[in-house]
Amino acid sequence: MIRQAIIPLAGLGTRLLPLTSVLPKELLPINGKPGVEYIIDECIEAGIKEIIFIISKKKEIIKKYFSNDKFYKQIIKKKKDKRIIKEYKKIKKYKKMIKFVYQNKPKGTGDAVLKTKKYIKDKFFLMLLPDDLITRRNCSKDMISIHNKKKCSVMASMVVNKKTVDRWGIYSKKSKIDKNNFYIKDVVEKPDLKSAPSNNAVIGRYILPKKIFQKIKKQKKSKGGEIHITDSIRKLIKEGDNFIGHIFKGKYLDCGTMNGYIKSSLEISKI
């Protein structure tokens, strides 16, 4: 059973400057709601009971956002606004679920995941990347369903333009399970166009085994001088662990670029 989720939030968000010079990208509003709340709601709907946020000291405003009880109480005392009361109750609910750990140096997703090691209780956990929103269908819920059937790791998959493979972790397929799921033969982090095994990309939803921490701990830095989670996943696959690629049914929105952020607000406003 998947009960815990981790969400790396320590990134600087440089692709969304100048907005992120003041506010973390995860708190930027998307159709009137902070982007990270869409990720939290996806977790809750998928049955997650605890969420671990990985932040940095520079992004402690995220922690404050979920801990601003005194501010809300003062406002509600003066003004019995139903909308504000509703928002406060929602934030309180989120607060009870969330733990915070710190990654103060940007060393990559692998290093970020390693910071959560002592908090992960079960054999598998969910990881979501906040730049990747998936609307109209709960991707995490579908992935947990296939995990419960196959008892192995699962990663969200999407076909991308071949010219953009160097932005993603790219899969090669081993065998088909059904029309939406397949076993993964290999995965390569940000390959160039010539060496890419396919154009099936890893999207920011992962169900990972707790034993991945052992691999990350021994892992050396790779592309960009960072510790990539994809390299540790690759080692587990080569050692015989099953990883499933899940072709999700929802609509993918990239919130990590300015153009994508604007499009995401427009798309979500239509729902």
Ligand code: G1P
Second form
Amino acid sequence: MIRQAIIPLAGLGTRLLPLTSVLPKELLPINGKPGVEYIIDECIEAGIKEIIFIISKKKEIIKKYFSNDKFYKQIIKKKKDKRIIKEYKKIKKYKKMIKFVYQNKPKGTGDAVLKTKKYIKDKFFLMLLPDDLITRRNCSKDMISIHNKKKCSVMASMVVNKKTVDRWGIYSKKSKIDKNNFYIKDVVEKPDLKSAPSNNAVIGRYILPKKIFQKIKKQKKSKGGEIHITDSIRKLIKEGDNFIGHIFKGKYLDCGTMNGYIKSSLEISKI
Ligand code: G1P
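Could you present the same protein in the form predicted in complex with the named molecule, rather than the form predicted on its own shown above?
First the chain shown before, then all remaining chains and molecules of the complex.
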């Protein structure tokens, strides 16, 4: 059973400047709702009971967003607005599920994952990258159901334009399970076009094993001077661990870039 999810939120958000100069990108509204709430809702609907937010000192406003009780209570006391009461209840429900850990230096996704080590209880946990929104289908839920059948790690995936392989984790297939699921042979972080094993990209949903912490601890920096989770996943695969690439069914929205962020509001407003 997958009960815990982790969400790395310590990134600087430079691709969304100037919007992110004072506000974290995860709090930017997408069709009237902060981006991170879509991610939380995906977790709740997928049966997750506890979410660990990896934030930084610079992004403590995220913590404040979920613990602004005094502010809400004062407003509700003065004005019994149904909408505000409903929103406050929702925020309180979220808060109950969330734990905060800190990654004060942006040393990469692998390093962010390592910060959650002492909180992870079960053999497997879910990780969601908040830049990657997947609409129209609960990708985490689908991945958990595959995990429950195959009892191994799963990563969301999609086929990308060959010219863009150097923006993603790219994997090669070992064998086919069915039309949308494959055992992975190898995975590389942001390869150049020449060395890319395919154009199957990893998208920001991962079911990872607890034992990955041991690998991250020994992991050296690679691309861009960062500690990449992809490198630790690669090690586990080389040692014989099964990782499934799951071609998800929903629609992918890249909210980490300005273009993608603008498009995501338009797309979500259609649902
Ligand atoms: C991260 C991962 C990469 C993955 C991507 C999905 O990259 O390192 O393997 O393909 O997320 O969005 P980032 O977006 O942090 O550069």
